[in-house]
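The form predicted on its own is given below as one chain in structure tokens.
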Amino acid sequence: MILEDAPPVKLKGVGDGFWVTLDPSRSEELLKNEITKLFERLKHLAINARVVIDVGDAPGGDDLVNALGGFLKKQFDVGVVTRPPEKRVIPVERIRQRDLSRGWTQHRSDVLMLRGRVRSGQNIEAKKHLIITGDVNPGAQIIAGGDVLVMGRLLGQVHAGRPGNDESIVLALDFRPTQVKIGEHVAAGLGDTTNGQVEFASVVNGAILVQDYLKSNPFGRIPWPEVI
């Protein structure tokens, strides 16, 4: 039975992209009426954007795919347009093999944000501002070119700034990583300084210093938003 109330079209990010799912038993007009309101909203985050598009198991779903595809290169210049890729059943030691030889290397947008648990053995890479949404295990590394945010536990190695940017900074929710550097500056033995606040640190008088994000406030030095 399908609900009328349902939305034809659902649209969510999906790492350098979006996921659009679809209900096939609508018209294709109707579709792309729906698909262009999501996608208006999106404005410049959808130019060369990778999108897939998720028509469940219905008949002639890649007829409809390419269609749509089509459609949404020529009004809002996307670039990939792929069908979901198949379903596979791995081992649960498989998983945790893959995940440590996997890597995220981000390069089309200034923002890499992830959410998840970072693992022992796992390289994280951003080209500029870096936020992860979960815990960066000890044994992990992330790299940015600009800030990291760690919305959870920093106990792995963390590099912002890279190559020199001393004005970068790393802050965690629980601030215990094993190393941190910002720019060319190096600092370990930080794992024992948080005491329950959220900390930070950044380069102060050509050292990196741990401080309380309440009291110190590092963005209030940003006088307006930036363009991310």
Given for the second form:
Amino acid sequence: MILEDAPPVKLKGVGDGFWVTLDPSRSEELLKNEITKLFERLKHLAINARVVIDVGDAPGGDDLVNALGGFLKKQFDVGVVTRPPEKRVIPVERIRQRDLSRGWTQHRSDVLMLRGRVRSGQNIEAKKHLIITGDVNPGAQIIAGGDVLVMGRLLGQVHAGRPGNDESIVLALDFRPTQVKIGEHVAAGLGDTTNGQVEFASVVNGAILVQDYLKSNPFGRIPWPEVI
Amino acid sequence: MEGRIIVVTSGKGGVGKTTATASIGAALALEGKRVAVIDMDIGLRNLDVVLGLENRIVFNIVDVVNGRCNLRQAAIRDRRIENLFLVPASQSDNKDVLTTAGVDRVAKQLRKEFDYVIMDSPAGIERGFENSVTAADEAIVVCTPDVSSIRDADRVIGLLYSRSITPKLVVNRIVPEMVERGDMLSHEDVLEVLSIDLAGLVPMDEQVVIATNTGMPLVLQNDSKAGQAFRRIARRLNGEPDLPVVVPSVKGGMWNRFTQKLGLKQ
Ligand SMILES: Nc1ncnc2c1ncn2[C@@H]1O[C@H](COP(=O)(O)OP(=O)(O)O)[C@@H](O)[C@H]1O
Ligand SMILES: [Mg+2]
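Now the other one: the form predicted in complex with the partner chain, given that the block above is the form predicted on its own.
Up next: the whole complex, starting with the chain shown before.
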């Protein structure tokens, strides 16, 4: 009788990447097959994603991770593949150097960038981040899985981080939306507060807060350009 | 040369589509063009009333599209303005009696017979709207300076763009005193949202109500500011696109026009 134990490969999303936990006692062939099944489902989300492969403390773990990492890069265009940081710390500097030396020209992105005016009755939905160079009129609705950046007037309804991503922000050069949702949070009537500054909304202590972008730049603390 | 079909539309009702259709049509005829105004507001016809031609209706646009009569039989010739013709709507049918294919067929014929064909569309963005825009080469979107009218105009502009029609805007029922006091949106506020070319600005004018009730074309009333505005809109459409736009003002037209143009306005 076959033991009903844990599946040989498990996958979960963490931050901007994926965490793959696998059973190093299984054959490399079987692990590749299982990994392929899981990554095929991710489709383009796998592209350039950071992947952590967790094989526990088993001997020969490095070799296995290297082999599978190479396989993932070749088959699915993933980004950096590492072992879990506690087990073997790769200096952050080295990851960054690698990111830089890969060159950005190869990077494929899920960012949807549109140019022009979004009018009343129009709905725009982006899987991940959404950038609109233009105005968003009252009565228009824009939705994104990640951040929403409007290089113009934002007067319509906006939902960033759908579903459930409270880390997302909404930014506009002229921030006067009729309604803002971020993740599961809602706020209305944020408009008419602008005094010519660029503003952004984010979730702070469980509520949507609108702030001057240049005074409290949410990205200013990130010390290095990262792919999103 | 083939004639141009221009649809007058707005999304919202009561903003001045029928007034604009009658006035621009009459003004183009006064410019010497052969013009047909078509009432596409099936079931709620009133272009005939505005033009004072109600009692001369025999056939209507539904009869033409459905082959019960030909275009010449249905087109009523205006006796005051040469070269102005009306094809009325039917009062009894509903909007679903027309198909876009039928309208397109009649449109071909209209283009041959007239220099300008102005279509007055119903409110809404459903079937009646489809039938009105299907054959249009150009569009005039009418709105009033209020938030809900602008919202609907914006929606319609999006729909027109999706059909590769680039619309022009008429802002109607402007009350300069209210704009000056800050109680009404200015045309700049409207344009900030709609951002399309301006065909003209039309003030609120009680002559419109008088003209509508008497069936006397507005553009024949020489003292009507709205009538003058529509005549300028017609000239802009008819080969004078650079004719300066007059902003309705409390003091009245002339000085405002020149000072604006010369950049003297403080
Ligand atoms: N510039 C104006 N000044 C005063 N009244 C106007 C003006 N434009 C339209 N109206 C009035 O508003 C009402 C609605 O106009 P109408 O042209 O029938 O609108 P629509 O065809 O868009 O429903 C009518 O009673 C008309 O007389
Ligand atoms: Mg009407």
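Positions refer to the first chain, counted from 1. Superpose the two forms; the largest set of C-alphas matching within 1.5 Å is the rigid core. If you're wondering where the values come from, they're calculated on a predicted model, not measured in any experiment.
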| property | result |
| --- | --- |
| After fitting the core, T133 CA displacement of 2 Å or more between these two forms | no |
